[in-house]
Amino acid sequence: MSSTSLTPTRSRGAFKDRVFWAVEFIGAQFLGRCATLASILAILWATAILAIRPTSWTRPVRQVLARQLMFTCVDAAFVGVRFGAAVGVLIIVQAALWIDALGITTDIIMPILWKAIVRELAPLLACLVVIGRSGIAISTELATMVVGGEVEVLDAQGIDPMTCLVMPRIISVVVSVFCLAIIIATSMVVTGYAIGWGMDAIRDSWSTFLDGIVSQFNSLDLLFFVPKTIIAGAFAGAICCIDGLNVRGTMTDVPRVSSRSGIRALTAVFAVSAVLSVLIYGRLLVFKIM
């Protein structure tokens, strides 16, 4: 046989090799996918029960619940009032410019900014400040935790490591974004009609302004803002503690863990708010899809 009948058939082979490595390739990225948030939905779980036993509550993980909360929440505070207040600040001048271009009043602007704020951006900076201040720090903290041995000595003792070092973490991740995201939203709030007020863009009286703000409140604001808090945050602090636990190798690989486990939080609370805007407003991007 000629070289050049034996081409075609070398090039279809070829092609075939090709495609069946990409299904391969993709078969194998969703299958790891699928394993990944089946080991986040199961440590939720796992979180979810033993927190509602109160025989899990002892006096040391009632006090690393309080020490979390203290470091994730409560010195988290200020940082999210000057996130607020920065991102405040551009969201006006993003009116302003908005109301001289389009020639509308802030009767029209004020709703649309208000459920921005609301249902968007306070969610995701809460999530960004407890992730960059805190989610990355418990990765390092149980990475390092696990690299000593510290993990195995607590198991040989007969303490639980789900019960005394993930579930109250988890825990106080959620409630810090919860607590933040209401921060952020009144930082933003203020600062926004205080600028506004100061270029003259918002002539209206603070408690008129803030009536205006409150009639635009309704159940749908709340529907999106608590899930997406508690939901984003469940997921951002499980993936945290998952890496930090499952980490292998040894000291040197903890910061790479670690700044992994950040990224890979942050895609999930991003994610997990494109799904949930999915699911409550029934579209995706312009197209109504329910």
Second form
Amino acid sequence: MSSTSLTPTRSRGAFKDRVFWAVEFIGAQFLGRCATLASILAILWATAILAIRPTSWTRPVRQVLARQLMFTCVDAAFVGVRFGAAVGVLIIVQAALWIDALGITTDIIMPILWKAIVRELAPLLACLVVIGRSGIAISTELATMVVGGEVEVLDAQGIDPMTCLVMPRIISVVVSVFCLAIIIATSMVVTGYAIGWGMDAIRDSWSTFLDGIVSQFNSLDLLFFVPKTIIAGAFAGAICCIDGLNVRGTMTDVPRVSSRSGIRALTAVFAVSAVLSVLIYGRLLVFKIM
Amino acid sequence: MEPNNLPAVLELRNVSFEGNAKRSLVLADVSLTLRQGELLMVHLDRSQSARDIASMIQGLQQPRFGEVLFQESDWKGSDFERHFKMRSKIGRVFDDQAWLANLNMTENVMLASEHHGRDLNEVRAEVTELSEQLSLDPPSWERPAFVDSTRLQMYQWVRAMIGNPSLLLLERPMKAVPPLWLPKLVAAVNRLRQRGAAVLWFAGNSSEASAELIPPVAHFRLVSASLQPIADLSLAGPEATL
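What does the same protein look like in the form predicted in complex with its partner chain, given that the last one was the form predicted alone?
Let's see the whole complex now, leading with the same chain.
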């Protein structure tokens, strides 16, 4: 009898424990995410403050920015063109399929493609190129500098690592994402036209095709393209720098930190894109936000 | 050390400190004052590292108790701008890692001076002059990984001494350098002291206590976490060799 009377009490207690554990876990995760977001915003704020101060732009800082821009933007331009060309082919194939399946004309499909390219695909692809090529390299470089004592050497000479290491890197990532997104969007459109014209899917002349695209361009595209590239780029740069500088341990910890940094930056880019879509278009899934 | 009326450059007031590394020196309730032109030489055992203590003196690590003052300013608070300016007046020769691997030697040596807004031509002239005084080729365009350890160490001397620092921290400055170069280093340090710099020299070898060092010079070693003056330099420690 005693055992039967104890069972429900024990299971109620175990259930309660599980609920408490779940609530505690969710709370800890939520607070952890809030702390991460706060540190990213703090770094971005400090970067903005330092960037507008003329005294921050000493010759060594300008050199760091120039080198980083060269690596992240200029050297990545051809990668952006290749990515854009490949995705442009994919898009034109998809467009041809839709035209055949729905019996619609290029006049109808063109605005949809243009909006997809400018508002979503080009900024995302630019972020992928920058994170894959430079973001991981930035976190690796900074982590190696921390573990090797180079950051302490800078600090000991009165050089602020935030001014000399972090600020130029974040700015270069932001500028690079913006520029590469333009390059990728251009590459997609040109390749799409070339392939479509070659396949006889597009019969308009280049100037007509270009006029059609330009006429589709409106202020909402700019409103979406500029903040999306800049904010997503800033988050990616800040995450890579934070992860690199927060490394603890030895040189063998550096690769682990770098790969984690890449994943975290990618996650942030997708999250920022989603949030910006919701905010700019005022829609959460199919429901209009009041 | 003889008391004098010159301004204090470095003051440690009842400092207790324990570094992060195993080889770090430990301090317990240590007080000292280093004034302009004075040199204090701390003789280290082979097992001791002064890196953490030098970092504490520069405000990069905090003592457990007590306070560190550089030119009568402390390292407390969050006025980082002031802290960076204070550090720009301290020249330092590091015991271990001392260079940025992705910069060449010229960039490395001139980095801090350029960052603190000094005229580039003036810095170049000073580096060339100091290199000549040390019988050293001016820094090259090679990266640190491709420069031999002796020249690397001597370039540290150049970097620490340009810009007329108020305080010079030397952590085993003769590490990897043949003893015949010691008179050159001592002469350069003497010139700096005559211009008013104070020097804290963590010696890895008792032979670094050159007779050519101009007074006032005091010799200490760390025993049981406190600084003990050394009267007889031959007792600076049998292990005190590199």
